[in-house]
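Only one chain is given next, in structure tokens, and it is the form predicted on its own.
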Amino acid sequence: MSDATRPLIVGAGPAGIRAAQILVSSGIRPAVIDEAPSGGGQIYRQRLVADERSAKDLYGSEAAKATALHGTFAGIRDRIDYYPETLVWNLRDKAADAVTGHRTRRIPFSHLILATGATDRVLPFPGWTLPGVFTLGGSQIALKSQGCAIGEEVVFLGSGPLLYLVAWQYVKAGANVAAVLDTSQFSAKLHLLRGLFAQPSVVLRGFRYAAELMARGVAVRFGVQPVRIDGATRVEGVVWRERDVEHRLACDAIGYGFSLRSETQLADLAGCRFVFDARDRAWRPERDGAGRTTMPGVYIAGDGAGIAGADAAELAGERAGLALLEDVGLSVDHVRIGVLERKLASISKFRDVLEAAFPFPQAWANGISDDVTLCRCEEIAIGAVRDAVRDQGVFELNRLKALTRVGMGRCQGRMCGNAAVEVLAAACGQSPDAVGRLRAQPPIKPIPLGVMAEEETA
């Protein structure tokens, strides 16, 4: 190993922490950067201010895993260079441009492990931009970090395992959950029976969440089609269609989302080659089983490499750390590597089961009306995409971005990108992979204009 080996890990969630642990155990001091004020990632997010809630209150059945991960990170803090509340907004010339508050710095690295995680995937429908509409992840952050609910009468809407988890967490915390509206059919849940052999504890826990919700009087509906969110200045109710009958329920807040999407902008800026993942209906960085990307010295682990969950993220973070050690000439435990790879393969197969149980609503793109806002940042409606296809012959996503400004706003397409792909593909009669992907541009998130004048090198 060269004395110049200085890895950088972006992300202090399950994948990033386990990768850091592996490197530290071999005498390497990595730098770890994370946007949150403390480690744990979204799934094991810590409180902003201490309160009376226990780990069991915060994380439920995952309390032991969360506590162990937090303890691991605390145990290696003096052997890493840790940058909390710090955003990596660009990668160039073997260095990361990062900003903390109003100060930016360049952090050089020899190797890079991207553990950037994922964010909610949302699909627009009438009223989705009203105050009081949160993503499922945003709803969870409010509960975990701040100890508050997003409203007094909450409805959770969408599909995916997170839908039931967040609703259950709200009920357990004492919040009033009026309904859980699942866009997938009840019959699709029968696929979960196949998962009992691969991940019995996960499947049974999911069944328990749904059963407890129903036992506490929460209306759980399946096969719903969102129609609109009512309200003048904020959420007042939600309307959905079920078996061709419209229903309305009063509420003052909605948690909404359709599974997750990988955060891949930094992998793009690092020069990694991408491949389309048909299961996730998204482009992801190409990687091998160890997490090596197509760029030498760049590794990726966790949900940023493809949606697989917290357990897989820990395993993949450890495997990426071991791959880095192998590549710098250090000895590794090949028996442990075999165990990690077998476990990751098993989880990947289980992901197929989850996708079948919580399918993407493929009819959405054709059913949404032209006047619904697609890109909130630039205030671009769905109809602008269809007009571009019809009037200007647009069949590629970055061409659409140039002509309509979809994806050019503050979120850089993180909120609207997946929906734009679906609308464009449907409008031109193509599959989602055929219309391409948005190319990442620095800064990947907004930064203060004045920070460039005060750049320093770490």
The other form holds:
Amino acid sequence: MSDATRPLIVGAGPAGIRAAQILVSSGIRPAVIDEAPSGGGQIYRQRLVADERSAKDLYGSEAAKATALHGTFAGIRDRIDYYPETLVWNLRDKAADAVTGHRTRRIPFSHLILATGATDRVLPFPGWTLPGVFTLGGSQIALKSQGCAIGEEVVFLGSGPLLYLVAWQYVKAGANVAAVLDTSQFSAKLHLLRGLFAQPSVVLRGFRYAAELMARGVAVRFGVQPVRIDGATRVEGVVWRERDVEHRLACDAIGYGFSLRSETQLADLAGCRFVFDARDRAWRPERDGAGRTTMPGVYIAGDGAGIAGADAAELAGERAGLALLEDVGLSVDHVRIGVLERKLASISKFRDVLEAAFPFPQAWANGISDDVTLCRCEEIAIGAVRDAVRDQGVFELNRLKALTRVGMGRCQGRMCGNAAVEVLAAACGQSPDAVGRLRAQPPIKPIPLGVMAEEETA
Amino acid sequence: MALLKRLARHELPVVSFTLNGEACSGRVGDTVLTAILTQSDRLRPSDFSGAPRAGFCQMGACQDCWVLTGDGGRIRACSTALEPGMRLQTMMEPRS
Ligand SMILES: Cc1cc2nc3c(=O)[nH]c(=O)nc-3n(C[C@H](O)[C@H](O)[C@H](O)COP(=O)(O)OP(=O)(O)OC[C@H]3O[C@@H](n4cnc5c(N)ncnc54)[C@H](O)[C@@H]3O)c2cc1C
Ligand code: FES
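Form predicted in complex with its partner chain, following the form predicted on its own:
Now the complete complex, all chains and molecules, led by this one.
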């Protein structure tokens, strides 16, 4: 190893922290950048200031893991160059453009570990832009980090393990949960029995959450088809269909989502090749079992590499750190590598079970009506996609973006991208992998005005 | 009026700010989003139709929570900590 080994880790969640720990333990000093003010990532996000709640209150069954991860990060703090509240908005010429407040700087690196995590995967339906509608992840952040419920009478809607987890966390914290509306069928949950061997504690915990919700009188419904969210200027109720019968429930807040989507923009800017992941219905950076991408010196770990959850993120972060050490010629513990890879393989199998238990609502793309807002930023309707297919012969996502501006707004397709793919593919009679993938563009998130100019004169 | 309901952190010190010129208070450790939505039900009008918006993802991804500050700046409410004396505006003209 030479002194020129200066890795940069983007993301201080479970994956990024474990990668940093491995590098530090071999005497390497990585830079670690994260947009958040403190380490922990999404699941182990820390509050801005401490309050009366304990780690157990915040992180439940995962409290010990959260505390251990925060402890690790604090322990290596003086052996890394840590940039909190800093966004990496571009990558070029082996350097990251990183903005902190109004100041942007270039941070050169020899190696890059991307541990950028995920955000909620959402689908539009009527009323989804109303005040009082939040993502499931957003609902959880409101509670964990801010001690707030998203409303007085909350309905959780969608699919995925987070649906039951967040609902249960709300009930535990004293919020009123009016209903949990699961878009997948009850029969799909039987797939979880297969998962009992691989991850018994996770499966049993899931069943316990559902049972406790029901025991506390929360209506839990399966096979729900969302019809609309009612309200003039904020949420007043939700309407759904269940076996062709329409139901309505009054509520003032909706938390919803359909599993997660990976943050992959930086891997794109780094030049990594992507592959289509049929299980996640999304493109993800191609990687080997250790987290090496197709670009030499660029590694990827955690949910940003494909959705696998927090435990997998820790393991994959460690594995990617070890891969980097191997690649610079340092000795590594091969027994440990075997253990990590076996555990990751087992979790990956379990992901198949979860996907079968909480399947993506495939019927959505053909059922959603033309007038529903697809793009929140630019306020473009679903019908614009179908028009572009019919009138302009569009069959590719970036062409759709150029013609309709879908995916071009401030969120850069984070909120509408998955839905645009599904609607475009359905309108073309294609599968989602056939319509291409949205290209990332710098800055990958809006940066304050004036920052660019300052950088150019620097 | 409020969208969010506080379940914890009641005992933390108060932080004063103004919202559209009116005196308001939040708590130490609040984000600007929390501080506003525990008293109001909107953060901004949408850019084109002017329909009310109140954030969505709370994790800096959707960009649906930008609010104006007294000095004409814009901040992303969900990822900005509330500071004493902030002058926040949730009323702006839509783009078209
Ligand atoms: C709200 C929420 C709740 C979740 N709850 C659970 C749960 O209970 N159990 C579970 O197993 N999984 C949960 N997940 C899934 C979760 O994403 C993973 O379990 C875990 O957090 C993944 O770890 P990670 O290190 O890959 O990414 P994350 O924990 O997401 O960390 C990624 C970090 O990278 C930073 N980052 C990303 N891009 C940039 C950039 N360009 N510049 C600077 N910083 C950047 C982010 O700020 C973030 O801190 C949740 C996800 C979300 C969104
Ligand atoms: S609420 Fe989504 S960016 Fe702030």
